[in-house]
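The data below hold one chain only, encoded as structure tokens and taken in the form predicted alone.
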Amino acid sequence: MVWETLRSNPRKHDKRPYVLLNSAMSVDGKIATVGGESRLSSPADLKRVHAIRASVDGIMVGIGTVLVDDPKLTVKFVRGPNPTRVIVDSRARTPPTANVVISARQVPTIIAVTSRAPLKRVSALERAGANVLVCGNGSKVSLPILLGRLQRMGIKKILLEGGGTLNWSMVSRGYVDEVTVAISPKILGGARAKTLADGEGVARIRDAVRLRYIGAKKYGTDIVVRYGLLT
């Protein structure tokens, strides 16, 4: 599958990159088990995802994903360049032993923090080769500041592979242009299991983030559904 960017408001992307949220989830909407296991995609779907990775400028995840999964966030199964890795990590909790850090001199790695992040942790990440960006003075990374800086750095397309918290923060603020979901034929259950979008959520249906259907295709045992966001 070759990912083609949807047509969208060009003015919007003068200020931030184009963002595709991609996730695999069970039939009951879980992206991980209560124990934290999240490998849901079929081999065919994994190849699709890595083809997208090879076609974008950046891949973004939150610190929760790094701490639980310790991903490499590189391209496998297909030929293509590795995208710049972007870790949203307000307090610089990314371990120096994490895969994204120990390979930071081979694959460009950005770690977005706030001014409240401990300097000792920031310095350790920078010594390892990571590019630490201070994005805001609050308790959480300012997404508008981060996205604006990424745009100016030449990162025009981002694949968002976040957990439920980062996904909701991005979607609810209008920073996502499309959503692609691979539905795995499994039911995981668990009231505490992570879903595609967690965070605060909405209290009323009328306040939901609205999508428009684009298409669906089967990859191995998974059904991949693609949506654009209504603005």
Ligand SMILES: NC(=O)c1ccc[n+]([C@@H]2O[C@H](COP(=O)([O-])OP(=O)(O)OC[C@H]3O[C@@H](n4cnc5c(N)ncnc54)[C@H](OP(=O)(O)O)[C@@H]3O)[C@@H](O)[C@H]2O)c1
Contents of the next structure:
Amino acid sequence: MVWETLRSNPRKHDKRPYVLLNSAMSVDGKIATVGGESRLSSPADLKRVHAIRASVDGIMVGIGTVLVDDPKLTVKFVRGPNPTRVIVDSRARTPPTANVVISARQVPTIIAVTSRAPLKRVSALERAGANVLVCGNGSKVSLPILLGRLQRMGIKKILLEGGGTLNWSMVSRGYVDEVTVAISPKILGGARAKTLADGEGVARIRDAVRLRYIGAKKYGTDIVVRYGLLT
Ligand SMILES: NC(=O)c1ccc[n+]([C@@H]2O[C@H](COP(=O)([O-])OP(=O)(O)OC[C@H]3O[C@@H](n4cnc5c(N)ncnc54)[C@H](OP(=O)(O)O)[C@@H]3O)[C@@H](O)[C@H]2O)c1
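Can you return the structure of this protein in the form predicted together with this ligand rather than the form predicted alone?
Below is the entire complex, every chain and molecule, led by the chain shown above.
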């Protein structure tokens, strides 16, 4: 089942795409083990996620996820089109041998970098067929610049699939419209294991990113909970 897009401020989406954050996590909030393994979803939940992939224009992950998981970020288990893949990668560290790069001529792939990314690495990615977008000249990809460019390219709905560092940047800056989390009945532990949102975090509960409950459903062994963002 693919849930309907939530109604949200339409003016906000003149400037940026609608963003749905989806993550699979353990009961203790980890999205990967200390060793970096992250296959937490049940087969039924995987099917749900791939149906969402087939319904969005873009799928976004951080370079941390590419380096650990080497994902393909394509649609499997259901029929449907592949969304444009967007890798947030300030220094163009995406290896030319990565699955998203070797298939870049078949599935549109955007690598968002900053002006500080080494030209040699940028050229290698472009030669492989990736569309490299320079988004700002700071130490990290400027998310407002990237989101604005994606919107103007016709990418109006994005599935944000992690990892914890990028999730935090996106949600804490107000660029996420809904959060869906699949809770897998496992406890992974590990103080260094990645969680749904890492980054700097907040020191006070009153500064938390606040959500409103929309619904929950069981997919195989997982409970999938959906929230909207309170502004
Ligand atoms: N269970 C799940 O659903 C799930 C889903 C996805 C990932 N994961 C797991 O998550 C882990 C990876 O998470 P991660 O936190 O290490 O990496 P990540 O969030 O995938 O990528 C973070 C990196 O993105 C780059 N970046 C560029 N601009 C940024 C910006 N404005 N804000 C934030 N990041 C920016 C930074 O590297 P540069 O400075 O080099 O650009 C940053 O370190 C892996 O173990 C993976 O398996 C789990």
